[in-house]
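To begin, one chain is listed below as structure tokens, in the form predicted alone.
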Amino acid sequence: MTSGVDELLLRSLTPSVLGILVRRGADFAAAEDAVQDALVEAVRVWPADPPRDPKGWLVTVAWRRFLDAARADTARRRREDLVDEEPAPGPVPAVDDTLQLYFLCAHPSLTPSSAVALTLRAVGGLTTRQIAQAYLVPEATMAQRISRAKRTVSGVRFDQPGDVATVLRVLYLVFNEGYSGDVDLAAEAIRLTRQLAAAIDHPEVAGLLALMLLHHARRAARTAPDGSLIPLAEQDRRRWDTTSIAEGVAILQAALARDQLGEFQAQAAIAALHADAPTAEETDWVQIVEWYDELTRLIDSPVVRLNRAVAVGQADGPRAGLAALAALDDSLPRHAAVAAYLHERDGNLATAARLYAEAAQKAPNLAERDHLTRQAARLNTRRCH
């Protein structure tokens, strides 16, 4: 897409246009292809001849593309009695199909990576190239992944109720990818979660939106000019986005007031406590441990227990944190990094340096590896002096 067209407008219209085609009888995979064709045509035509009704224009063009493809495909000739009559141009009914599309794209038969890719294409309106760039895979690989996903969901009834938890998991996966290529996936995940929150009144949807806003608010302070990671305790809190923090806290408070606690609300409460502390030293670690206890009751995952061990180490001292850590499998991702941090706080620099170096070898990305390597080097330098 180019700067001559309002890309955000096109992407925001994508789910409703796709939904209209599916409700008219189009197969999901064919409808999605037709909508993508219409988006490409909009980029070509709109700069010189902008439509008065962008959504109506996209529906008309996408429907014609779908009919052309259906008529050209001999395997679909039997469907022509269903789709032969083109609806007259005019105002498009204001039916929001976004919610059904979310559920369709987060279908349980899809792998998480396929569900994410399909959501970004069908609901987010991103091109295959943009999604491939964001996930650092070849465009052909992403095209195959999306095609398989579309075939999988093509036979699914469009009006079946979906699982909100699965949809939220997909959006959370998108958010955690952060930024790469020319698409800011964290910002895209926030946009899509706002869209979902507008379509469904659910405290966990609000909880996820609050969590995203609170985490995203710290983004500018997370890296130094050279790209190196800055740990939470060392971040310049003046660089945090106070508007996003205020919005996230307000959304979270309204969700918590409904007394239907879920994992994303609990995670957002922890993020809010970090955001609320004027300095790292003033963080209310005791309350953070209490929220981790709530979270382990909701989802007793090793990752949650690992993060809880860090909080215990802050609230009750490093040895209490190491005791909590001892109950966990040391092959867990970030286990060595957490152990290194707690041993350093306990004054055991030799063990901490060795564990930082070990953690660096297992780091999932270059920035984290560099950060952990520098931590090990810093401690080794201190021990030599």
Contents of the next structure:
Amino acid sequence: MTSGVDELLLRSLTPSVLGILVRRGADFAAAEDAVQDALVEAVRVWPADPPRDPKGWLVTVAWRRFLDAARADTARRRREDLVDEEPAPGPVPAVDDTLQLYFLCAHPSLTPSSAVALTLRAVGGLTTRQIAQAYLVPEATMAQRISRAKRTVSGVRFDQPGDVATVLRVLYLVFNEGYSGDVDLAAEAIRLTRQLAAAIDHPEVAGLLALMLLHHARRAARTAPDGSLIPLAEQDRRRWDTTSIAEGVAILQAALARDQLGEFQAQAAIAALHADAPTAEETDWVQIVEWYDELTRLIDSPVVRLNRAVAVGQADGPRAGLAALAALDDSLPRHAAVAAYLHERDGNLATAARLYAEAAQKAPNLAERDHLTRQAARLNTRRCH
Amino acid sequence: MAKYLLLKHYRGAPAAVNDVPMDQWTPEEISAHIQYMNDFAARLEGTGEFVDGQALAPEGMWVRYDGEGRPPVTDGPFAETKDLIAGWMVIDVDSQERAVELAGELSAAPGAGGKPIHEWLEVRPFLTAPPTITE
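Here we have the form predicted alone; I need the corresponding form predicted together with its partner chain.
Now the complete complex, all chains and molecules, led by this one.
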């Protein structure tokens, strides 16, 4: 979408407009197409002729598009018994509709990649082209993925209650994809989670929002001008976004006060402890280990245990960290990288260099690979010269 | 215009002139190398000759069909496989001379000691659709 239109306002209206069409009896797939058409039309028309009631405008245009499409469809099938008159745009339970849309787009019958694509389009109001660019796939591929997803959920009743946990997993996936192309997926995930938090009062929704805000706050400090990764301990903490941190901490504290701990609140608590430390040396690693223990009770995943080993290494020394690591399968992603780090801190530079090089071979992305290769190089050149 | 694949190998290419493994370079030499590669791709985007560039993980597996109703057979990774592709760049250029010129520049990326690696890159033309006018 182009300048001249408040794109975020436009996109924030998407779910409620779509919800209204579905409530009026439009089927989800056709309604979704009609809303996309209306968004495109808004971008074209609004700069010269801004509406007084943006949402009412979108509902009217989208409904007309839906009727046009339905009539064309009807004519084609030689049937003429479909919807005709336009119902008055009366008061609508917009918040409830928004929530239902989140549930539908994260429906358990969808694969994660389909749920992500459908959420970004139907709830986020992004175009297929933008989503395709963000995930580096051809636009035609993304269009297919979205229309298949819509077919998959076409039989799901719109007012069926859903599971918040599935929605949170989808939003977490979007956030973790980070930034590529002209769409900032991390910022978009925060916007969608914020919108969800306004629609439902749930401590884990708040927990995920806090987690995102706390990580997003460090973004500017995470990469050097040349694109290389800067690890947490070496980041310039003055470049952290204190507004975002303060908001994340406040949201987290309110959530924790309700005493219904979940994995996202626990992860946010760890992120908050990092955000709280004025320098890396002042990090409260003992408390961080306690939160990892909590997290292990909630979700006992090998990845959590690996991160816990790092924290133990900081709290109780590298030997303790290596002991915690020894209990884990060494084929785990990033196992070699953690081992390298702990060995370096323990003074075994030759072992550390070998493990960093091994970790680079197994790195899941280029930025990490380059970072790990640099770590190996740093130790190798230091030992030689 | 014709498309060419510039292939970079982990293994299987003849030895480069400046053949030192990357983890033996200094961190600054690694940064200089990455910068050179990024600049190269950015420049080709600027000239309208860049199509795609990707890097591959060194470890993968071999897979084959194993008959009706059976899951595919997987095998490997094989440490002894002679040829191992590290990544590629696809360019769309006016001539083979231009493809060779660009591959030469890419091969000049700095390595150990800040000196060009002189790495061997494989340059392979794409097989394209037949032309409309054939006679």
